[in-house]
Amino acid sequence: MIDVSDVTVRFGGVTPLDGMSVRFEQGICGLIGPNGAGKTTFFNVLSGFVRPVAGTITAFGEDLLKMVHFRRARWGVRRTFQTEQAIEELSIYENVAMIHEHSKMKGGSRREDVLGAIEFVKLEGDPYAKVRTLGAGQRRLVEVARAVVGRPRLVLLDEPAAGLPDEETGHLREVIRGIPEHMGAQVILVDHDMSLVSAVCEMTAVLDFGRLLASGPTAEVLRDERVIRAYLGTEEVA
């Protein structure tokens, strides 16, 4: 459970965040909002990138505004990026054994780890087969096997099926669904494709212009009349 309180973010006279409050239940949560509303700001506060100027953050009951970056990824943070950040060069092992090094996991595990991670996403093939030779889909997968290896606590989720066609972003929300019940780990999904996130996620968050617009379980906040007016982009209703 991730209990977000009062958090503030400014950047000169910009405020990505404005008092975001939410609680984000255990499960699979979502984070939607239009284009500059926050959502990435969020996932680079929880994971040490940027420092709030105000508010707290307490995830599974301890202060994660306290711990520096690096303590944040062997407690268990992990996410993916809107940008891949799969070495090109190196395989599918190497570049899920780089994140494995970074947990609380000890090495005699690592390649049971690894492999196991490898197996979770369904990524078929050679796992020593260099990334650069990989479609988009199954570089979408190496990211998500990067964020599952070593018992994350907390998975982030950026955008993870933007630009894949129906089938293999189907393929993907089988592995999201999965990641709570054979991984331990709480997921928080951003995400632009509403039936992802109507499939996957039990409640949803909606920021629109750093401020938290609503927030409950994920049909309910989806036919919520303000979030239609400010993300759906449909006309308002009298």
Ligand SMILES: Nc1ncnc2c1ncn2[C@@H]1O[C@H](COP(=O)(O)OP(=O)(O)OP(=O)(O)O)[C@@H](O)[C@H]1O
Given for the second form:
Amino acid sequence: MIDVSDVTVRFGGVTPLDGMSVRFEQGICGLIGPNGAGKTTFFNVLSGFVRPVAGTITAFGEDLLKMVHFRRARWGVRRTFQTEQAIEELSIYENVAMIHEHSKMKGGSRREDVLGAIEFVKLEGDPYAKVRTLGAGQRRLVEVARAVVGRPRLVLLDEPAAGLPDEETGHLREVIRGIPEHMGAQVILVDHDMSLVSAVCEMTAVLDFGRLLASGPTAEVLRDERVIRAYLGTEEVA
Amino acid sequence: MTSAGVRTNARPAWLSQTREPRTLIRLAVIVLLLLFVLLALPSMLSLYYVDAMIQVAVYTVVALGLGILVGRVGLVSLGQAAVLAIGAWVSARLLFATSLSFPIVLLASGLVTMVLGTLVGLPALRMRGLYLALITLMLAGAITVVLSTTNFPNGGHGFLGYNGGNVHVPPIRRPSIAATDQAFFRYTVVVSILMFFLVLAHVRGRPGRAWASIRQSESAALAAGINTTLYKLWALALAAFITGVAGGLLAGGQRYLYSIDFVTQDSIILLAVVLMGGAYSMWGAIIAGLLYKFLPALLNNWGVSSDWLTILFGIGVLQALTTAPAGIVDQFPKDMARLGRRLRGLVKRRPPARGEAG
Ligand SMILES: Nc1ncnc2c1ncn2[C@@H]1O[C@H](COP(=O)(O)OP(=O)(O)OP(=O)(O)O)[C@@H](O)[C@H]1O
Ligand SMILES: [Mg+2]
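Starting from the form predicted alone above, please write out the structure of the form predicted together with this ligand.
Time for the whole complex; same chain goes first.
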């Protein structure tokens, strides 16, 4: 469970997060909002790249903000980025193993865990192929495998389906849906694809101008008047 | 979690790197090349070129170090020539002041240079790109200034070991097994190979993966749990260590060191040849060493002014940055393949109407 209370972030005159409070209970939670609402900034706060000027975040009972950024990954905060981050000159295996070797996990289980994660995202083909040789959809899967290998506690996915064709989004949807059960982690999913969000998220929170606009069961939230109004002109609500 | 044991066709990482026949051929070529360089080459060359080749080997190691910083981690440092000067100074001092064996001196020089060279690179923890390049260049300049007042040790006493310019100056000691120029060349090549192995072990291992991640994106590396500060320091330390060892080889190779031979702009030219040779590849370091020390020796022998080199390097860097970012080592095989296809096309003359590319 992730408890966010009164988190405020300022960049000079901009306030991308303005007293955000929300609780992500368990399973897969959606986080939506128009462009510039502060979703990525919130992920950056969870990752430790951005220090909020106020507020607290408790993750599974621990004060997350007290942890140094690179230690949060070891503790279990994993993420994908809006821009692709799989490393081209390394193989799929090395890309995933790298996360494992910087986690608290023992080296003895590495091979099994890494191949398990690659299998979990259903990446077909040679796990020792260079990421350079993969297509966009497969690279996205490599990033998801990186986010779930070892023992993740909280997986943050920042627009994982952006730019993917429908059948690859379908594949990704099944993979994401399996994360809590098979990898034992809670997921927060940011995406503009409302059909993806409503298909996998039990609950969804809506950000607008850095404030929480609504949160609750996904279907209810997506029917909310204020949410529809916030999205008008930017995105269609499916 | 699904069991991974089912996937029996998966090879362990080390196997996937050595199994292909191409790798074996490449290995054989490397071994033959090394045997040629070690056994045949020194006796084929005049002393002038043996001396040049010692320097090529030395600067290949320096380029290798700079290649780690620029190519692997993405830190553009312009201080490496000064780091080399530190290594040469420390080695010369130890060789005059002690009777330690040459390998021990190389090791000690590598370690001392590692500490000092890492200090030169410390700004890399805070900045990147142009700012880092400028500040390391300024530090290199400062080191050059200090060296021009302290001079290089020449058998004198005291901390600096400098005896003044006009006394009889003994040459810097060489190992007894490598007293002649030819033998010292072989010695230098062997030490250089060891440095390549040291770097290879890092690049293929955990640090190499961490560096690749940092170069890609610092935040993604942090999100992967990588202590980016530690691994940047590690890269700086490794580069400085091997450059310090190279400094010891330079001292033994030259036998006399003068501070006027170490100028700040060497760092810039060094970066230029590393970019031209190919900063992402270890072969690129060898090309960089040849460009930096063999080409000038050749031109000098032919009586061509060295100003042409500066122009050539300028053009070469532009070319590398605009059309061949991975350097000659990457571009040359492609050009050769293209040339081969052209030639084959010519020989065939009017091939039967079969669609062929190129
Ligand atoms: N490092 C930064 N410095 C200054 N302003 C920033 C910085 N990062 C984000 N912002 C601003 O903060 C606001 C929120 O940005 P953020 O990236 O969190 O939005 P988002 O909800 O992820 O949008 P999108 O859906 O487009 O990805 C924007 O106005 C953005 O311009
Ligand atoms: Mg965003």
